[in-house]
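One chain is shown next in structure tokens, namely the form predicted on its own.
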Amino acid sequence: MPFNPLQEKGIPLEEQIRNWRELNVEPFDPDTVHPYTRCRVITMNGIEMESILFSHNFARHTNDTELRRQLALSRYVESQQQRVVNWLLPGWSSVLETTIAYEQVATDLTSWVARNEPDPYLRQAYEFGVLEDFDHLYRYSNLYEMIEHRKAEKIVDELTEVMPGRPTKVEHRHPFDNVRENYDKEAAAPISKLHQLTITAAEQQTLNFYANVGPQYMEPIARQLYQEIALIEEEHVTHYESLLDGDQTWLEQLLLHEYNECYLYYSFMEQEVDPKIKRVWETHLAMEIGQLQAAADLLRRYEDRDPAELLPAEVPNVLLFEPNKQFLRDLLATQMDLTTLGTGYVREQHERFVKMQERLHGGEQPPSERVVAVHEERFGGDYRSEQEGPHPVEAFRQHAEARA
């Protein structure tokens, strides 16, 4: 049946504050959890954090006391939701295990969005970025085996392959070339706006996570790899956030944030295989419906606009976590050598790109290359998990002796 959260009852915002017992959720078991359940948890934590940070920034750009109060109420409830979602992660998973799960999220979430994005320019932005997250999964997986002597397929469960993407060392671009053209708020499809919000939130979460956990390692190579990839995540946030039409009002954006949360909780509720976590998605969906309706009331009151005119009549096709192996292999075969120039994409290494590479690397091997080199020295080859055959680009195929 068609689902329109604007027309659902939900839980009124004033009734959504929960007590400690309700907030005390049981974490999933990392040894038995489905990898995509873990991915859904990580995704929704990023979505909730984005909502909270957006609300804080909105409050800092208005002097209207009543509006600030309404934002404070919804933000407090969102903060409780974020604690519930993030606390589903088990405390006994290592940072690197969580990191590999973050990169599985980035790989399969961005792949699904790219496959389902109707706008060609926006689709290219996601296709470009996902090859870099795919490479990060490969680099961290090599570090994981070096430090913890375990293999990443235990985490990703062969749903996502592990092999080189666009090499991290060539992902460092001049900041000017990370800014894309924005979509037109009047012409863009509603699903395009939701895609942009979702991927920006996921990348922002990843940036924050790496920037905070990287210094906790004692191993120099781990500290350096987190530092390097955190800088790429900064580029990715710039890349994706610039797709937003900045002419949307704060209240328009608030409405979209709340609708996107409804869309994602609904999507994840529909596909969740863990009964306990599915109940969390169901509860949070009912709460988000109430928050969406509160945001709609603010739009009517302050801008005299009908929120239904800004939103689809029903939620789009549910967002799915599913394998994207062939899609990624097709991208590897055709887009490995792309970089950016201005708001477009090129294959040649232009002057600004070359200068950035020289300034940053200074003729030295960056951490992302060294971590694979050290792994090869210790184990006789790099770590990969290739279920669909050798790498589609011959230059990036593993040596026969390393496969032995």
The other form holds:
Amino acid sequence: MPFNPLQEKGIPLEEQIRNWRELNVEPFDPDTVHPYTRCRVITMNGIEMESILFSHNFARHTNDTELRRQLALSRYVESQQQRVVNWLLPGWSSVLETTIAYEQVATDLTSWVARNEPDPYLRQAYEFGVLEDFDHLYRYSNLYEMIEHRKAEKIVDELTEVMPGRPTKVEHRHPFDNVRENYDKEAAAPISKLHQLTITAAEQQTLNFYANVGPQYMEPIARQLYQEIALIEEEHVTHYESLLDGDQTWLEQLLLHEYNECYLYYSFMEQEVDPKIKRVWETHLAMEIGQLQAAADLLRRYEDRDPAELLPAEVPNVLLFEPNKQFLRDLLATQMDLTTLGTGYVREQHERFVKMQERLHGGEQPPSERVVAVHEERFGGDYRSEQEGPHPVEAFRQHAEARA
Amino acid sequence: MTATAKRTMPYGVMPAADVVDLLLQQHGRIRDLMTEVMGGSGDQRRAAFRQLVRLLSVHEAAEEEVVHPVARRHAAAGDSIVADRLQEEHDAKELLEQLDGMDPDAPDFLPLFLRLRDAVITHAVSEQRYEFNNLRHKASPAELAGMRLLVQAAEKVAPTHPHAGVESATANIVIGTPTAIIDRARDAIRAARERLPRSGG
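Follow the form predicted on its own with the form predicted together with the partner chain, if you could.
Next comes the full complex, and the chain you just saw is listed first.
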């Protein structure tokens, strides 16, 4: 029987509130955890944060007390879910280690979504964005070796390569050029709507994380690099959120959020290798089914609509964390020099782009360039982890001395 | 608050590597060696464990002789922070002595080793958060540079990152228990301190 969360038996919302003992989860071991288990934890934290923030915003757009109460209940249990998921992260890890894992998430999650997105315009948006996350992984990895004296491959293993993507320096575009065209709610496939939600949530969490933890560093180069990359994350959230059809009602969007959480917990439960964390995904899936059904009831009651018409008949193919090395190498070979103009993509350095670059950089090298320059000076080369051969673009290959 | 507490680095200037960089490097290496010991067996585990014993011993001598005295002098809550770290070091040293006398493939080695790992990494993370940050902020660049020289002197006693093939060369062999290595590292630090100009650590 295909899995359809609308038809499954979930836990009723009232029974979902947990006590301290249940909230007190044991963190994973950062040096033995499977890197993709850590990626799943980071992803679901972003998804839960999105559900909480969306629900708060919804509550600020209605005066209906009963509706606000229903949102408050659902949001409270989602807050507990977020506390459980994010508290799986260990206190042993430094902020920068977690940051590198965030970029591994962005790289492999966005790659998978791009590979599985049926709509060519949406697919292009993910292909465009992922080359920038990939470059952030490279910049932060250089910072990591420089200030914490450890190599990023200890965190990402050899599942994700580390090398330059589209240089962070040229990712700074005029804000107008970060706004894409939205999908059409009537025409878009349900899976496209889910992809858009997932990636927007992950990027929003990354933006908030960098903007908050960046100043915890004392090293000037670290503070500056976080400041710069957090600005790119602002661009990414703008880019991905503009793909959404904003004419969908709040309740329709709530339903999609809940369905997406079911889909992701289901996906991660299917592939999880850590038995304790797998149990968290199972429990949360059962909870999400209850939350989805509560949202479906609200849609029937307030809008007299059938939720089944807005959702897929059965859950889509599971979303997988897996290596995307060849996919990324193909993108590097073909899309490194793309930028945006209006809602489309171009290769030229158009006027608005050039002006923005001049204004922001002010004739100096940005932190993302300097972090690599200082690394080269100190270590005789930049930090990379290339398993499938040299960089696909000749101009970005490492100098022979640095490889030695 | 000292006068140096508020110093800022102009945009584009990168501070030189100091004693904290060296200690962080050792922390990273300790963590990785521990993963090697946990994952390996037989000769591989034995070799990783020997390296770990040397590195931990040298590292602890350096912290006790060089880092904690300066941290104590500079930190507002220095005494209690340093006291917590000393207790952690004492506990870890006892575990290390116990493990040092065991066969790494014996069934009770790994459970005890996991306790050591837990103690050492928690200790290292606490140092990074509560001690090093403060040290870097309050100690002068000359002081930090002097301290770096002392830690390097300790490293010479028991090379902790041997090049392949030189592992058995006489110069690299330090025979003895962790306590013996710590003593020798401490002597080397004291001798090096004599040679330092007065402004150093």
